[in-house]
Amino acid sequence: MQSDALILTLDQGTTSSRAMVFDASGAVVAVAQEEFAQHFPKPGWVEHDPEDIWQTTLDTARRAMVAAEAETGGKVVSIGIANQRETVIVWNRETGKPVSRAIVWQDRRTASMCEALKAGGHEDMVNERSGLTIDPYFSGTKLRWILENVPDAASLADAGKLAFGTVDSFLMYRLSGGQAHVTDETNASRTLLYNIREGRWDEDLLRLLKVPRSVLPDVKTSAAAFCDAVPEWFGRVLPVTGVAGDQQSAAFGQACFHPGMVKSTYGTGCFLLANCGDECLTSTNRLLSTIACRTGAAPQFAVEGSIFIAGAVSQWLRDSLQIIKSASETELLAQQAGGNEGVYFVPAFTGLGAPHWDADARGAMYGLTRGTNKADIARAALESVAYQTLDLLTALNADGFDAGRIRVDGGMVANSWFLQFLADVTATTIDRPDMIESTARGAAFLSGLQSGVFDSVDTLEKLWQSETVFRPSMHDAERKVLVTGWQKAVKTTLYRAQLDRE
């Protein structure tokens, strides 16, 4: 492949769509990004307009591609896609139009459905086959809700006229001019419908959630010939050759290719993945088993901990409380606070994820006094993400992993105060790479391997570089006091959720 070959990555996230173009050295040569509207029609409900997702993706892709080719003189040869996982879109196969808004991964409307499934004794079977717990987070119950609540959806699905997909699948349908209904195995593994051990849609899981097989996409490995984007969009045919859910893509972009390696991404939420190699391990501490990106014949697996609210706390401080104008201000405010001051924030806006898995928990702040100010609140918000990461690491360590070092990425890791606090409170070495946008880079790596821009995984491994290492420096006594306060705050939050259920 020529050295002037470029890869266009579509990084479709929860709050924005971003396109990045990478060259054959793995460097970024162009970026375009657009935010889009978030819809909250009821408490706990989170929706996107699929047309917003499509249009912002297409617009940013075109802008980034034009800029990159003009700047470098090179040519984009393939497309990679990294996408927000678990978000559900259902569309009409004949018209290509969605039947409803997308139900976002954060949405909790199917909590009662999940509780009924658990009460029916199905959790062990679901966990054994899908690697997941029964929770509104995952796609399957969202799909069931659409089929039950959108007029004519169930009858159209039974007639084979509807298509279901996660965001990657919807984008490829549109890119291909309606010719492709495909996904990759990392996205499929987040649906509650896919048997990760056998690598197929599971008939018993489909029957449990009353999902007709006809609505499901074909599943490929993450580096594969998915579809061709038609000339209408970019002026020429471009193959889509790499696809992965954003967290698996980030792990691939972080070069976490070997068993035992751990990455943690801090975007809207926080997601920690530990590479398990070709062995599908089952957590005994309420973490998830999931499929990781692979380049060979053998399936690759990971253990994952999911936190629903991470960088979203800064959006909340900015948009709802209006105590900051940009996320970057939180670093200075946290420094100004000086100390914890006994203030704890549990950001359970849409329930608590791993290892608690309580869909009914709601956000709470503890330890407020008349003297509490915006610096204390900003610090508590940042601290909450570190404490939640500690909860994940505690569960991971109990499962037999020794996570002594973590590679981090995502927009939030530009905050050095946060990363030092993270290292201190978890007593773990934190590695920030020179390229913190690992999600997009992972999709570029996958696409480039398939299209020939990169010759091997060994080449990719050499492209990863550390920028800053944060080592723990907090005294054990101080750490114990802080962690004990957090544990009390979470316990109180969970107790309140239990009272609400009663």
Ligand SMILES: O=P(O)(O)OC[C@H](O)CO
Second form
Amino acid sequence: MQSDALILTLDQGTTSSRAMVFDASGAVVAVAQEEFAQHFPKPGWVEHDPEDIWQTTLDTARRAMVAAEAETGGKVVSIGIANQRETVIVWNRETGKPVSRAIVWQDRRTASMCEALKAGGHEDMVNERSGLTIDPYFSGTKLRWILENVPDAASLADAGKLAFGTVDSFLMYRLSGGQAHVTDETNASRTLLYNIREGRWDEDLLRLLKVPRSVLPDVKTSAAAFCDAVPEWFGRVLPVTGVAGDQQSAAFGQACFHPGMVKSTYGTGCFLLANCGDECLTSTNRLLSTIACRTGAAPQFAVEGSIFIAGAVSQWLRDSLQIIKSASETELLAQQAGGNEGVYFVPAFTGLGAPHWDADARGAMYGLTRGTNKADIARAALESVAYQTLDLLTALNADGFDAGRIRVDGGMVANSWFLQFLADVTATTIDRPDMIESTARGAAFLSGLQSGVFDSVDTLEKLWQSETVFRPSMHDAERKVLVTGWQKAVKTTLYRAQLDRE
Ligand SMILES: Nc1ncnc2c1ncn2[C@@H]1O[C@H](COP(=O)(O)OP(=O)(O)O)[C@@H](O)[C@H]1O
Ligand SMILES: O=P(O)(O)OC[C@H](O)CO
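The form predicted together with the ligand is what I need now, so please give it after the form predicted alone.
Whole complex next, starting from this chain.
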């Protein structure tokens, strides 16, 4: 292990870009973060400007690197990337310019395209090969939408001048000065175009979604020589040696290296991953199969439950309702609320993900009375994230797992009230590590293994430390009442979506 070597990680998330520098002991020595604009041009549409993604990534990376090298006297030797997944960027290979805004994973504009694919009887084939379900969440239909709706996109594709990528791929294209068009297998596994069992872009899926092979990046394993960042950005050449979708990266950063280990990340959304080792398990309860990070020759897999709105509920209370000034206020408000008061909040702002998969569902609050106040609403908002996790765990356990303990991370786990309620309502032990930035840490682990800063996975495993353990303490009867109320609220929300479709 090189003692003065540092690793720069780029955690490009849905609401902000964050750069972190790690040292050879796995500790964070510098952080820089910038939020960027979210665009909602039509109901259900969510877009980012790719130039915002690039600029905030570059600015935060430079700031964190300069601070870390000045502070420690060490040198950054490699870069790791963890990114919001599924989000689609398409650019012109000749000019490097995106042809449209990025279509974000939360965007629902392709709901009818997905319905048509399902009606065409393609669901089983898509599920078997990609591990995913047909839903607007994934990249494939978003890419199709751009090819069909953005002027010149199809003709550029015909001329071989169009490139598609998830966010990691776009960042590497820019970092390498336009040399690299590459991604990693965890990101590829979220596109709906990748055969996760055979580890290749799937010709039948490409044909189904009418995606030309020429627009796709090359795929590597997550710890690999991806590309070199040119000196223009950091003053010297720096190799990108670790790349993963942020949720797979978080599982790696949480040292969930063994089959059966489970992590759940609470950022904008919530994503629960259970390690399946080298077995590609198929859920019979509407969870996803996905590629996890590997360090050896054999591909690794996880079963995943994806919830679209988690920490974003607090952002909505802050930015849209304006009843709080910061997300952290929800903790005190929830304590003040005292009880659930029969108030339920189903935050289906962008449809419901696993295990319901209803793109048409929309958010709702139930049980409001004249006495309902902002504390009740804040509590219901936090509760909703715990109930949604319960729905995932119920599906996971029905698939044969025994998730008795979960490692949690992400911005929302600073909220201890939420974690205790999560433990209570799921009757599961919740383990918060000393380092909740697992996403960035996973990318640092991957990059550092490849660049020689870390010598082995065993070394990394020893770096993981628990900070607080939240144990279930709620009586079964109380839990049952609360959960029954939630189930009724979800049922009503799904029924309403069904009525809207009729
Ligand atoms: N104390 C808190 N209580 C509840 N939610 C919080 C708290 N702190 C942060 N959040 C939420 O966590 C999210 C930020 O987490 P982060 O992991 O940075 O997300 P992302 O990577 O998706 O951008 C925001 O949605 C924010 O509202
Ligand atoms: O930006 P995050 O951390 O909420 O993660 C987004 C996920 O990768 C979407 O699948």
